[in-house]
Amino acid sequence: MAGKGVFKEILDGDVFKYYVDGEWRRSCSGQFINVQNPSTRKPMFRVQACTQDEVNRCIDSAKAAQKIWARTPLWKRAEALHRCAAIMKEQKAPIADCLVKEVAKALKDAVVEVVRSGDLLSYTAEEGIRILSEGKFLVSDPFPGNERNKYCLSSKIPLGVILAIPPFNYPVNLAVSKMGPALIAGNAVVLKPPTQGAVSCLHMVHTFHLAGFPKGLISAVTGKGADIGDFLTMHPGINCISFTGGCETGIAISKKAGMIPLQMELGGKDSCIILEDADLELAATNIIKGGFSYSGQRCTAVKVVLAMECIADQLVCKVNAKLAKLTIGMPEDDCDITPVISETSANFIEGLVHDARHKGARLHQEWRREGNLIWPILIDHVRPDMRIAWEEPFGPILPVIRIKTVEEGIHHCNANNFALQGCIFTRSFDKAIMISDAMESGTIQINSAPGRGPDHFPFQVKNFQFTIFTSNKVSKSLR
């Protein structure tokens, strides 16, 4: 289905074209980059390897449509991304086909990252002509020595050239979720895809072609990083990058991209911590829900459990007749677990699996892995000094440490080097306040797994804020 019906203009030949000027077109470059399918290892598509000059006129194209996109009425914005959502949610099975076979996401669920990404551009539309129609008008009198005789209105305007660098777990909702705000605050985009979710980000940049947006508005340029990465990061061009990935390549362009505005989300090792009063049946579903949803390769996915000691065997219990319930297999078949994103996370997998059995662990379930393919594993009586402890997996294995106290779990919470989300379960309202607030992570959950969604809530630094894309201009009246 990729690249049939109202998407064929997207694919030349067996190669996938990058989007420039409101037009698909080959790059100069006469080469590609191979997308793998993650289920059977192999070559699934090929896109094109842009060159940096035509990076320049991605660029160059965007600050000249931004000038045009910020003086159009913003109800005419709104409308464009509603026209937008409408053809992403009608053309959802394509896009979808194309997430399967690319990062390896059950059908079900690639169906549904797309359908919630057209809801969120409509929510956006919606929510941005009310926050960017109100300014804010103050006197000068407030403020000591000074009379009522000056005034000073404020409003929002556009940064300009947004960079939008989406993860390859969710390529199309993370992407959506940067270009619409960027859109409808009167921004142009330069959508930068994961090699793996390019192609599927290429059919979802389409249906903004279809929509009407002005030419040269939107890009999508595709290419090896070493050849395009840090030129794209670093180019003068560029007044805002939106980064979702790993930790590393974040610090990394933060370090490159000098004094221009970020939005990273740089992943989480979320804790998840269960008291001796909690509903052990609600916990053990949530584990497994916020554990081995899309085999673990989620940034708010439970990375670790911490669970006092006189229920821990209790717990561990109900989570592995759950866990023996889920089903392993391709994402075609929607298959619970499916193969994770490459080789090179599978091979990162075992040796976090096979440390900690190394040091003593206990696996409560066989280790087994068939390409990319593993079977998930419940690891019991982890310690410290295991790297399964801190280190994030991306994938479908858990670690379970026992705990004396609260404090000690807090404590390990906040001895991570990052902390997305985490969660508490608990009967105890209060206890969970007093918790939550101990905990050094960007949001808690109570007595639920840790997740983004719904998509208009806050997600720690990456909160679904328009004033991300905008600075405030300050208009002051004379005396």
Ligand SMILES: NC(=O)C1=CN([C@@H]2O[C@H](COP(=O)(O)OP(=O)(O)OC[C@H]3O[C@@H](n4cnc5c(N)ncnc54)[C@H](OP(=O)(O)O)[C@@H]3O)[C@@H](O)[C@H]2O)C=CC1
The other form holds:
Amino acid sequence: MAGKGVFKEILDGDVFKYYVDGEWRRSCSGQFINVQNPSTRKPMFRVQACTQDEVNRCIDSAKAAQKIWARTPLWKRAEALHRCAAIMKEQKAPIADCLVKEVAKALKDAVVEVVRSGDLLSYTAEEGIRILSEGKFLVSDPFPGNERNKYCLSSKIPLGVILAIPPFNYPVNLAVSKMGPALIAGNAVVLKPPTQGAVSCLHMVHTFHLAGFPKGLISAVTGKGADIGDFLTMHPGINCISFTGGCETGIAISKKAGMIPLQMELGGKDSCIILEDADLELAATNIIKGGFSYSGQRCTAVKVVLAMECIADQLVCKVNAKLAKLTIGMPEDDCDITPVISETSANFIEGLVHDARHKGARLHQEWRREGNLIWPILIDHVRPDMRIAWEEPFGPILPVIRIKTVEEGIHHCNANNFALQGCIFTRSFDKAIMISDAMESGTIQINSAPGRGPDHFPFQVKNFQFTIFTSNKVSKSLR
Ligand SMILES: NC(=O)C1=CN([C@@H]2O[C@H](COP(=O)(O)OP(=O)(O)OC[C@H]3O[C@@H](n4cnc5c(N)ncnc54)[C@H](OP(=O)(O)O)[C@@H]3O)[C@@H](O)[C@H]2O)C=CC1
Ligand SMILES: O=C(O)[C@H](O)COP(=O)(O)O
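Please move on to the form predicted in complex with this ligand, as the form predicted alone is already shown.
Every chain and every other molecule in the complex is listed next, the one we just looked at coming first.
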């Protein structure tokens, strides 16, 4: 289904084109990049390897288009996003089909990703209308030494050209969650899709094209992050970078980027603390959902269970029973556990399992791997000297650390390099609040698995997404 129907024009022979100036084009490089199917480990699609000149062209066009877009009335910008949302949802089947083939996401989850992205665009349009229509009015005399002789009006203005870099695991949704807020706020977007997920991204971009966004305002340049990444992130024409991906990549980009706002959504080692008074059935259900959905390849996946020793055996028994019911196989068959993204990733996961086993952890299931497909495992009796206690596996393996005190659990959670989310299971509301306060993580869920959605909930420690794409302008200072 990829490159068929309304998506015909994005394909040239067997290579997907890149998007610039409102057109789908072939790169002058004459070079292509293979996108692998993680299930078959064979090349599935081909995309253009764009050149630096082509990146320059995207940014120049974006600069010009943004000036006009920023003056386009807010209601018209919102209308365009609503149009795009409707088209995206109409086209959910072909876009989801790409997700199945290039990131091995189970079909039903792939459809949800596309629909959720359309809904997020509509929500963004609505929210943007409200947030961006507000400004501030200040008078001078509250500040010591001033008379009431100055007035200030401030309003939000766009930043300019936003570079959007999403990761492979939600290539559509995490691209849209950058593009929507950027566009409603009057910015232009240059999208660098992840290589695995590029074709889903290009299909999604075409829905913006079909919705009639101005030429040049949105572009999508394909190429390996390692090849064109630095050129993009260090480009003087970029006014803000919104990145989601691994910590190493994010930190490297932060060091190289210039004096521009950066939005970094990086890895997670989300802790799940289970107290002695927890509803263990509920906890086990959420550990399965949180730890193994999309084979653990979510930044919000439960990545370490910290269980009070007195209930740990009971909990592990319940989790094992549920884990045994997970279906393992291909994304086309809607299996719960599907192949992980690459051979490199599968090797990395295997390394973590071997390290834990070698150091004395107990594997409740046998290690089994066929290609990139890894059978889910609960790794019990994990200790801090094991890599799995700290590293993000991004796969269907979950460590359990038995703790004697709540403080021990909180300490492990906070000693972590990257606590993004976390969760607590207890029947005591007071304890839940006290512990969530002590956990140094962006979001804590109580009696529920970590998760980003609903997508209008804040997902960052301090910033609400719109703020990053605008700056405050003092429009007038009157005497
Ligand atoms: N906090 C959050 O909200 C989320 C965080 N994540 C995290 O993302 C990671 C998994 O995603 P993954 O795609 O493997 O992450 P990577 O860091 O490998 O890649 C992320 C994106 O960065 C690009 N990239 C790579 N190198 C560069 C570079 N030098 N300059 C610019 N861009 C570059 C990649 O392109 P290419 O593919 O071409 O290399 C890709 O588009 C996990 O750690 C996960 O926790 C995922 C989702 C949400
Ligand atoms: O990569 C991720 O994990 C996503 O951003 C989180 O989305 P989810 O919690 O809805 O799966």
